[in-house]
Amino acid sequence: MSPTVVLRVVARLTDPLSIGGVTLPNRLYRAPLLECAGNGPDAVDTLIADLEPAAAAGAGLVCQGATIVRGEGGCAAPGMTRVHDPDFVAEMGRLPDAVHDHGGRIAIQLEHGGLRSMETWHHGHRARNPGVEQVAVSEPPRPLRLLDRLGFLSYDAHVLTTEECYDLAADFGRSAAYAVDAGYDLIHLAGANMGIVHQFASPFYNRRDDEFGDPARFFEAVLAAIRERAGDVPVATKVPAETEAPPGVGPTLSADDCVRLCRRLDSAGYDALVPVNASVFWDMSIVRGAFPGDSWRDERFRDGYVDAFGSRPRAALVAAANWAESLVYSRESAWNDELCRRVRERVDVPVLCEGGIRDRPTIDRLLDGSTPAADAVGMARPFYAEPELPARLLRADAGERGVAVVCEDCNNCVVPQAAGEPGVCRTPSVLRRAGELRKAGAYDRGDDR
């Protein structure tokens, strides 16, 4: 039987989308970043001032970055904020209500960092807490017991029972509850990027001989448990594709087995998917672009370094690796472009885009070219330089179809989040063309209400 093949009419960047059932007033997303927000007094403030400015502009959707749906572990990076206390929950309904006051939509990421969590990677962290218990869906492959052996990652891990799995699934459903009451309007996996998610779909990680061996069966247990507590919310996820592993490691997930899990999740009734293509590794296939050698000399997270990586000389060799990463992975314009268009011929739920999207030609061709890629377009980086971003690249409708972001992609905002320090823009050429561009009124809304 030939495969499914889903015809749509082009859309214009300004059109609205529907997701299951919410409208998005047009097709461009703040995709999901690291806020480094925490759960503290202060923790709702700071997501507020990073995310409301991206609404105020214009943006249909926002997405919260990764949250972590289990008070204890989990968090892949220092100051990740927790979603499983319904009453600090209900204190971040002061968010949705900020962006829906712009006429947004916001969707929050939900999260599980399994063996990508803090507790196998940082050394300080694991210092500081004995006891926080390492959860696995298999037994950590082969290429990370050796770095367990060299001393870089440190696996006394708990591999999942079938129980387990369907009480972390119910994690994902009571977190996905507490934020549709908070007033989110709708939920999105991190099912990509390394987290557990991925891992269950992954047959690197995953060498399961129960239920959860099958790809699609976390991602649809965990779907259940979000229909069960939240009711009809709109579900979105990303769906990895392990095309950027490095020769030789293996099992993983080609581009065809990316397009099979999409059509599986399509029938599960997820209400939008977004395909990426990734490795099977935390590495720099993930961001991509320059290495970020301002960052790395910078003393004043030397000591951050230190506490994540164990000492000078690790941090040093950390920093070798992420040069090497660099000249692999450089940065290629919309480099999920052909995986989300062979999806989207696929399914009938939206394809969302992401990943190395940088200007208003790219977006319009992702969109409503011979043969569209997707829905509706995200950034996410760009926005630490320019939280205003989508005025600019909304109003280009106007005539201004070339104006591209700011951002140099020189990861200089990236590599301190390892040491705690919050995801901004550090690099001054970048920060001085942003200056200019608000004081010209690039970032003023406008007519496009």
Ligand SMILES: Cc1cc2nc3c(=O)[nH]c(=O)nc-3n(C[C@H](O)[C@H](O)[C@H](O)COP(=O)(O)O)c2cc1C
Second form
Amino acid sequence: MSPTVVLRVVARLTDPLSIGGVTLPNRLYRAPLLECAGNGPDAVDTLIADLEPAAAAGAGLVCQGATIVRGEGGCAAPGMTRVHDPDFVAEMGRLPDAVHDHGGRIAIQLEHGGLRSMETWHHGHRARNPGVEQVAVSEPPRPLRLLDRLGFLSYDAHVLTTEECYDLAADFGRSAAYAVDAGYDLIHLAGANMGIVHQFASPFYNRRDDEFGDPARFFEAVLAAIRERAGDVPVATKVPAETEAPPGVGPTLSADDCVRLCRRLDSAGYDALVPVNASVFWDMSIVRGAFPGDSWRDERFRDGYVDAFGSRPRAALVAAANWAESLVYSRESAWNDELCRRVRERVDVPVLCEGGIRDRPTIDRLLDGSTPAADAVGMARPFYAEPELPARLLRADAGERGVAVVCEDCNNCVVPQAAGEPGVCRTPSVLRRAGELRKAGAYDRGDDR
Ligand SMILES: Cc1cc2nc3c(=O)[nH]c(=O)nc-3n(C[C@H](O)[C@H](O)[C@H](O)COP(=O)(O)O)c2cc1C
Ligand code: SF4
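Starting from the form predicted on its own shown above, please give the structure in the form predicted together with the named molecule.
Expanding to the full complex; the earlier chain stays at the top.
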């Protein structure tokens, strides 16, 4: 089959975008970012407090952070919200209502962590939940079994049967249906960042000899389950390329494999794709930037780190590994642009690009350069620092003035989440700068958009 080259008209950030028949008012989105809201009595208020400001400031699409489709197990980090209970998801409907009040659209991201779940890495969680089964695509790969022997991970994985793969896909479909009933506009699949959907796509994790050995098959089964239960709601997914895996670790999903997978998902009926370069491990390849030394040293989080990693020396070793990673995955501008551009040339559906995008000139280049990389552009960490960031970036003259985010990619917001702390910007100088901008009216929505 000869590759199709799709020619499309270039776009501006403020142009609307249709994804599967749902129109976003512009092409700026808040990428999925854990809110750590849980399922308690304040969960929905926490979600609204975290996400509504982005919509109020004009974001075309707000993506809620990953939510878990099962009532037990599968959480990649503490405090994740579960969406297996229709009554709870109906209560979450206050969030889409709040976003819609500002003219924005909202996606819910559906996830199961598989071998990345807390059952495998979080010491305290394992001790408190000894009976929770670990769910795997195949037996854990050898490098992860080595980390098990060294005491950093703990595997006792149950490999899904073919029928159980369909059961899991059905859980995604059920949660999608609850979300659509609650008013969400799009379903976003956590297809990358080492969750179970990624694990199905990855030759590192997937050594199955049934139909689910095909890297696209679980994506297809999930989409079918969503279509059956939730109708024709637009469905987007992240799609991984394991280009950042350490040398010698494999086999991995190459950039070419990712492009091929994206074409399959386009043909299967996915409505938007978010290609991301990642590793096979849950490491800094998805959050490139500095070593967050301040948050590792912060006494307030010490007990949480010990609970997560088992002891102070073990937490210190994890911090050392984090430091080594930061040398490899240092700050990088728009690190997925080339992958997105390649995918966009080969698929018909919109391509969303995120990862290290930090200023309006870069956004404009991604959307309307000679060969655009994306149909919409997203950011994650900058929204912790500036929840109303879109107001600054969407101004008509933001490109000329080179408007940039205040986030410095220091990653101090990331590590405390392992200790159960909420996702917030933790760098005082950055928060001060955002405060000054707020005082100067930079986040007021003007009429010049
Ligand atoms: C603390 C934190 C939590 C994240 N949670 C999610 C998530 O729930 N789902 C997801 O697909 N990506 C998640 N990401 C990845 C982001 O969506 C995004 O791809 C990544 O941070 C790169 O974008 P940025 O450079 O603008 O931060 C998370 C990133 C961070 C820093
Ligand atoms: S702590 Fe603040 S400045 Fe640092 S990466 Fe997070 S949001 Fe950005």
